[in-house]
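Coming up is one lone chain in structure tokens, specifically the form predicted alone.
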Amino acid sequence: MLQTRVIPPAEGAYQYPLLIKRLLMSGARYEKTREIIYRDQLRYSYPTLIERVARLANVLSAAGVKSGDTVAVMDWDSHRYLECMFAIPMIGAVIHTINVRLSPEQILYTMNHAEDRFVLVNSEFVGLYQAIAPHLTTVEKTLLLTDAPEKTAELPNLVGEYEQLLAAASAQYDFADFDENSVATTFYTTGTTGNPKGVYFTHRQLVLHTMGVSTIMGAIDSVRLLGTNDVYMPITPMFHVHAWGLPYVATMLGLKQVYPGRYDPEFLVELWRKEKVTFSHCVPTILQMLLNAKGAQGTDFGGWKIVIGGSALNRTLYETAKARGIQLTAAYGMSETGPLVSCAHLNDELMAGSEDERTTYRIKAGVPGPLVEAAIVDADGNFLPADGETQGELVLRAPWLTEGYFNEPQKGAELWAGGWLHTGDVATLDSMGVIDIRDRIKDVIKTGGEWISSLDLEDLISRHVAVREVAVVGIADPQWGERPFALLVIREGHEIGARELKEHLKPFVELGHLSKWAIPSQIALVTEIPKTSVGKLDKKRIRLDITEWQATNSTFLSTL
């Protein structure tokens, strides 16, 4: 080991952890007047957030929570969730923040294998929390969630309603400090297979991906994003890696944040407008039933600054969103990550180039951010050169990545092979640092003797006029191993079937962007993509739909 000189600290010198705490007391330093808003309900300054944060501490405290228990919270993007993300870690205890999109049987795992203590649930799932509660081994308390405090409902070992407990609580909590790394976060992760897995993150991580994001948004001009004048809107849910961790930036630089609840593309929008929002962040699928939505219609959202993230922002996307005067930045990062790694840059060159090559890179996953290592890596763990071309998976390393998952130490060591955080996606390192990402490992298919990028054929296919959404799956084939199949939504007035797109592909063959045999050969025209619980394509169950479609020679296909 490398011998290093070490100065011991000077004695009384103030030992100083990286705890949430110093994130929420910064603040209220820059804009005590800026707002807290939950929909059209409520609005409250910095103060009285800090105010609510210790009240809802000595809520907790009296009701028997203690350092190191679990503390479970099931609602939409709310003021009491970001109470919540502060107060329940703040105390030494550890927030679990449910994803209510999962199946009951999932919640049930999820909240038994976190070993759940306490449990504040939104009025809109007692009827699941009923169901699911004579199973539940390890809750003690329940804490209810309501919009209309005067309204009860009929919870095991109810503590009682929160706003009326907070209003007969101190406003007054001395927040002691301890152990930075110490758990203060965990979620499930929505798996293909198999049980969703614990991911936990200590207060060191989370203070240092806040810093980290407030850097990558705030700091790089040619994507500064995110600055003390915004107003923020999250559209990824509280319940998803803390709503990919910017409620914490937010606080910390004293933003006005607005909470829409639950998400409505009409009240989101309407929210938008009213509360002049200038910073988001979605996924593609939202982004997309947020500019369908009727109140979108015929709207310019100039000044509206959207990070896209958990899947690839296609280009057609990105330039739809600019007619509406969206400026749409990609970024890059998973669960188990914090989330962010990295995000589109554009250096001098990019910058001097055309308008066509500034939108590649702005689509790309991007640079990564100060303190993220990034590499790819070949099935052996050997190291592939950074040209642009080379295919591996991509793996990194940053200080607030995931150590492993909750109780199971095996898929923790498999996540960490090498010393590196595996990933799961194939992407190129250029001579720029850029990551690309090109799919995911599971979703890459093989026909003709040839790889197909999933993602580089839905991105084409997209492009077409007639295609609202797109998703691209490998099903077996006899001859070729595996072929491509698309499903497509289509846009109102407009008509597509398998020979009108391979008349659209042919091109981009001809120009060598894409094999010819990546065409696919068969088409579903469906209503709707499914989609995971966080609005990801869900291709595990369009597979499944695919071969049930087939066996019952469905009309929805159609075929060369």
The other form holds:
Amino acid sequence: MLQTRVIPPAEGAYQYPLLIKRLLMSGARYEKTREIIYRDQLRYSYPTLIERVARLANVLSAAGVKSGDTVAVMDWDSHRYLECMFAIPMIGAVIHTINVRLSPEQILYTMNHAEDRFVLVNSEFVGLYQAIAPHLTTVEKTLLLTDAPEKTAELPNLVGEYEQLLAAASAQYDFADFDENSVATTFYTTGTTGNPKGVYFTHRQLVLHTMGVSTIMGAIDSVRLLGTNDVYMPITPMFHVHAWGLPYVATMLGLKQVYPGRYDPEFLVELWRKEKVTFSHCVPTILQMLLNAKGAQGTDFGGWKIVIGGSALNRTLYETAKARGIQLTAAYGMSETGPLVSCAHLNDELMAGSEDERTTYRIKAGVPGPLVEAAIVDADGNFLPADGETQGELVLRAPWLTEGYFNEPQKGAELWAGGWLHTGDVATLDSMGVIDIRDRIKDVIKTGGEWISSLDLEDLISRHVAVREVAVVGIADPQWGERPFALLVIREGHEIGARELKEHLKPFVELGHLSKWAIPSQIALVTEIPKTSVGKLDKKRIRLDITEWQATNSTFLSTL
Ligand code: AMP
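Can I have the other form now, the form predicted together with adenosine monophosphate, not the form predicted alone?
Starting with the chain above, the whole complex follows.
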């Protein structure tokens, strides 16, 4: 240990813990009258938010919630969720944001595994909750969240309805200080195999993540996505990595915030228009859905800045959105990482390049944010050169990465092998520090001794005019190990088969952008591509479907 100078604090010096409560107070300082809006149903200003958080803290305490308890929330994106994201950790409890899009069995597993003691349930999930309730092992009480308080709902051990309880509670709560390393939030990631794994974040980590995101998105000139005058609407569910932590950022900065409830593309467009939203974030498939909405046709979305993460942002989507007035910026992260790790940034050198080069860098995962360290390693954990070409597993260090998986020490140790968090993503790093995600390790297609990135192939295929959506996976092949297989959704009035797709890809092979082994010899034309609970391409399901179609020689297969 280095011998450094550590001076004990003066008597009475306040030892400032980094707690989530600090984030809540500053928004109102900047903008008292800015509003928090829920659909077309409710709007209130920042002082009311602070008051409601105090009321909720009183309601929870009166119901018996103690520090260290886990309190779960089953809701769509709402002002209530925002209030819970503050009040629950602020009384020293842990908020478990339940992924309501998982199967009932998985939801049950996560609730028992997280040891949830209290659950706030949206009336839409009452049926689901009733079905799993007999199997819940730790839940003691429930609270009802509803948009229609006049309707009754049967929940076991119900304390009451949220709004009524809040109205009856005191608007004063003295939020105590405690250890900043206390866990504040938890939720579950759904891997490709086995049970979901619980990640968790402390107050200190979330405060630092909030500061990190505000710096990355607000202070770096080539990015400048977020400032106090922006109007924020999440389109990444609040149950998924706390909507990427942006509700904390928006509240700290006093932004006008719009919570859309359950996502419905038509309604999202309507809210965007009505509330003059300027900043959002989502995965690519959700943006695609939004752009395809009836109400979006002919609309100029000028002034809307959207961060795309969770999956690669391809050039076609970037250009399509740009033509509609939307400025897209790629960012990278995962459930385990808080989530924000990096964001597309163009330095002076890149800014001076051609439009095409600039786009290339706007769609890459980008530059690690301040305090984030990124490296690439080989299978033995040896560091690889950051030359923009060598591929390796991306590993990370940052103050806001989960320090393990809840009650799964072995999996946590694997995640942190060698003192770095292993992302499971294959990436290159270049001399400018730019991360380029090549693929998930398990999605790379290994064919004829070559490694082909399914993301690259999806990007090139999506440039064909007939293609509306595409997913590429590797399918076992006795001769080649694996062969790429493409699943396509075709635009109305267009046609394409395996042969036409080959013709489209050939020039990329000739230019050296693609290996000749990357041309799929079989494709499937479908009406919809399976998605995961958070709207990403569900490659696990897709592989199963393809194996079944091949076994039955399905009619929508097209073969070279
Ligand atoms: P999740 O834990 O569900 O949020 O998924 C995280 C994974 O999404 C990462 O490990 C990546 O594989 C993928 N991902 C996130 N952002 C990007 C990006 N900008 N480009 C490519 N893949 C991404």
